[in-house]
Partner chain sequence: MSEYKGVAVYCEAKNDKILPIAAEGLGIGRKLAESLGQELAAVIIGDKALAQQAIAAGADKAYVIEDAQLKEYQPDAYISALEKAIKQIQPQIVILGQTDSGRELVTRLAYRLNTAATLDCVDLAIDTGTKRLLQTKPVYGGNAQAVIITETDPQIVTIRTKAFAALTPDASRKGEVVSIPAGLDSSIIKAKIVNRVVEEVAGIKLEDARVVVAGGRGIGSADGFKQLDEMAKLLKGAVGASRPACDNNWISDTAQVGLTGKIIAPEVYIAVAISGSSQHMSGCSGAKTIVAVNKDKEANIFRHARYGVVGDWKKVLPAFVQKLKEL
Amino acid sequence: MNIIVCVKQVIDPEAPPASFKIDAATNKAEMKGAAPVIDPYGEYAVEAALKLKEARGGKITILTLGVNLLREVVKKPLAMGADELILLEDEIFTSGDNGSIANALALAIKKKGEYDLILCGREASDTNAGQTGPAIAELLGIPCIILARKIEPIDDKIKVERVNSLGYDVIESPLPAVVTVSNEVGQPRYPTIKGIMAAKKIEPIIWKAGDIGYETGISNKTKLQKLFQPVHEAKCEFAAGETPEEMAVNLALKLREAKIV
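With the form predicted on its own in mind, show the structure of this chain by itself.
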């Protein structure tokens, strides 16, 4: 089974807010003193691919897009057990929206050629949009199943347990297909020392926009108006009084003024 897993280098979602700032002119976030990471849901997709490889054999290709990609970050899926890494690394991609990014990934998948299954995380931690997987499926004209907690190959099909609000659905799909993976698939494995050493020897394949026939703005349908950090303010008032009873009365009055009671 040939599996392509789309992952993304993102700002570490566990990093404290003080470790990044937002450039108001460009509407982009910049890190200060905290290294980026592979998106956590992307790691769940890698884990799902590794389980399928263990069950059926095959090859796992990691596909990621961006600029200034840190090799020690984007090579983590290789250290986990993936076989190949393709980087779409071009400044032109920074001008795209979710649709154009999905278009670039779909063009790269077409250029790659042989694939049975495409896996993505259910969403990325920096946008929480959850659009990339379904958009890739639409562009390639193949089925898409979202929120997978388990993927089981059956001959030339897959059976997927899809998470819902009450439990899960069981869905079968022909291959090729796109599946977005949720955290219920299981904790991603840690890279081993052997895996880390093997990953260092694997040179990524680097494609520019021209290599995949990508044209800027071809799918841009959204525009980011403003990116900002929310400001949380709080204030505290004490219910004064000479006695506990008086304090309680004053507290009740303040709560009534605030229309809490």
Contents of the next structure:
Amino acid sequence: MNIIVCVKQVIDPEAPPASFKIDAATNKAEMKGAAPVIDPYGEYAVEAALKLKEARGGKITILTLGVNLLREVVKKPLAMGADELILLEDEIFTSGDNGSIANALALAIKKKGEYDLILCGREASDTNAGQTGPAIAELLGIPCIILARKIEPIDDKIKVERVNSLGYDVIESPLPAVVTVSNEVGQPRYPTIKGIMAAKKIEPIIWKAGDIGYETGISNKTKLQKLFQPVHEAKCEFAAGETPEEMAVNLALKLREAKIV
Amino acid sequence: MSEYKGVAVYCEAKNDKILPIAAEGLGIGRKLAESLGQELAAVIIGDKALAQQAIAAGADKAYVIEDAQLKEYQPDAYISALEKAIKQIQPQIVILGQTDSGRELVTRLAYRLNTAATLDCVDLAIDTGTKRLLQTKPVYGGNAQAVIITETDPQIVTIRTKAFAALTPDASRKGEVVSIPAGLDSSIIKAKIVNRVVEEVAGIKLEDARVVVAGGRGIGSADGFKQLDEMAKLLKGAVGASRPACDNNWISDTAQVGLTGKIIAPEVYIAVAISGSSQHMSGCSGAKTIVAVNKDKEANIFRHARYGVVGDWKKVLPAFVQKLKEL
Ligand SMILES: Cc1cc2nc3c(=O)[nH]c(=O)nc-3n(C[C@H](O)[C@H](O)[C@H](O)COP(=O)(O)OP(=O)(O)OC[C@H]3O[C@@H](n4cnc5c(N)ncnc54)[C@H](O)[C@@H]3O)c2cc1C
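Having gone through the form predicted on its own, I am curious about the other one (the form predicted in complex with the partner chain); can you provide its structure?
Now the full complex is given, and it begins with the chain already shown.
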């Protein structure tokens, strides 16, 4: 089974919220003092691909689009066990809206050719949109299943368990298809020393706009007008006491008094 | 772009009732339609009987797509049905709920209509100058919000649950009901739902609970969650959890609160051994009162909490429960 996983580099979404800053002039966000990481849900998608490869064999190609890509970051999926890394590293890809990015990914997937399954994370930790997977499916004219917690190949089809708010749906789809992956698929594995050594030897393939025929790829359907940090002002009243037990008693008294519980 | 006019809300329904989020969509849809001086339409898949509910909740007109093939939810069929309806109605704005199905349908629907979607909006307004829709949505896991404009019509959005107010239903409101034939060909269904498995635990639903007792990574075990469950029962509430607690199988995945879990707004949210990541807070910041128990005084949760205890939950909780029983 040939699997393509789309995964990007992001600012660390799990750094303490207090280190999150926005540069108002450029509408760009950063996590002060934290290094960039592979997008967490993209990592779950890599994990799902590795599970399929273990069960069925095949090849895993990682597709990463962005600028200022740090090699030690974007190579992590290789260190986890993926076979090949293609970097779409060209400023033009990020100069339009999110549709431009889906266009570039779809063109790269077409250029790559042979694929049975395309995996993405359920939503990126920066845009929180969850649109790239479905957009690629539409651009390629293939089925799309979102929020997978389990992917199982059966003959020339796949069976997917799709998370919902009550439990899950079981979905069957012909291949090729796009599937977006949720955390219920299982914790991404840590790269092994062997994996890290192997990844060192793999040179990423770099494709620019010209390599994938991107001439008409830029989309400007949406525009970011403003990016801001919402203010929330809660003042926490700490329960007094010498011991945790005393504090607990005081909390209970306080909550009862305020008719909160 | 001028041929597009009005606001349309896709009204999801369950058990012969439009969902609360559909009524919330009609509530904000009404406001937007009024500031544009245009009509508000409801789009319903299924039963004509739902039309009057949508009209009572604010719609001027209800379009009903009836087709035997739409009896059961299949995303591929629903996307085609909505595509057809929106092409006929030609609204300037389309609103869906950020529900299990809304998030699944919306991007692909937008592509079929050659436009773009913005998901999970918490604020919507019409720009007084350009008359375009200002779409505010949380990004960076809730650390920030983005205001986005769509330059193409229709401008399609999903709305976050409980972010907008529904109108008080007015059963005397009148409106036109228009039937749209779906004209579906069953071959469009490619990815097919073959089974639906319900896992949700019995008892008070997380979304409806007045009190939620939630546990995080610091709870450390399924046994720990049993203690939270006892406390929740005492307070007639439900148990929630952060993602790591669910990932560790200490509690069902359906208990996850947050950006990628449930978004709830209880009266009281008691967060135990939860650090208060932005993604987690996205799911519970609508709570009226947040109470936090955490051994780390610097934990972010205390920036959101109204009441707090700094200490080990294993010591705090038993004493807290004991005192509540006495009071
Ligand atoms: C795109 C994206 C979406 C996400 N969606 C969600 C989501 O929907 N919901 C969600 O919850 N997370 C989500 N996350 C994960 C999120 O970033 C955090 O990793 C997670 O919320 C942390 O959970 P936690 O607070 O339980 O764990 P931690 O951050 O590890 O915090 C544990 C806390 O427990 C305290 N503690 C430990 N032991 C004790 C003790 N004995 N007594 C008292 N306190 C103790 C510690 O001081 C600490 O503050 C998402 C992440 C991403 C990137």
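Numbering follows the first chain given and starts at 1. Note that the rigid core is defined as the largest set of C-alphas that superpose within 1.5 Å between two forms. Everything numeric here is computed off the predicted structure, so don't read it as measured data.
Visitor: 2 Å or more on the CA of residue 11 between the two forms, with the rigid core superposed, yes or no?
Guide: Moves: no, less than 2 Å.
Visitor: Core-aligned, what does the C-alpha of residue 235 shift between the two forms, expressed in angstrom?
Guide: Residue 235 C-alpha displacement between the two forms, core-aligned: 5.3 Å.
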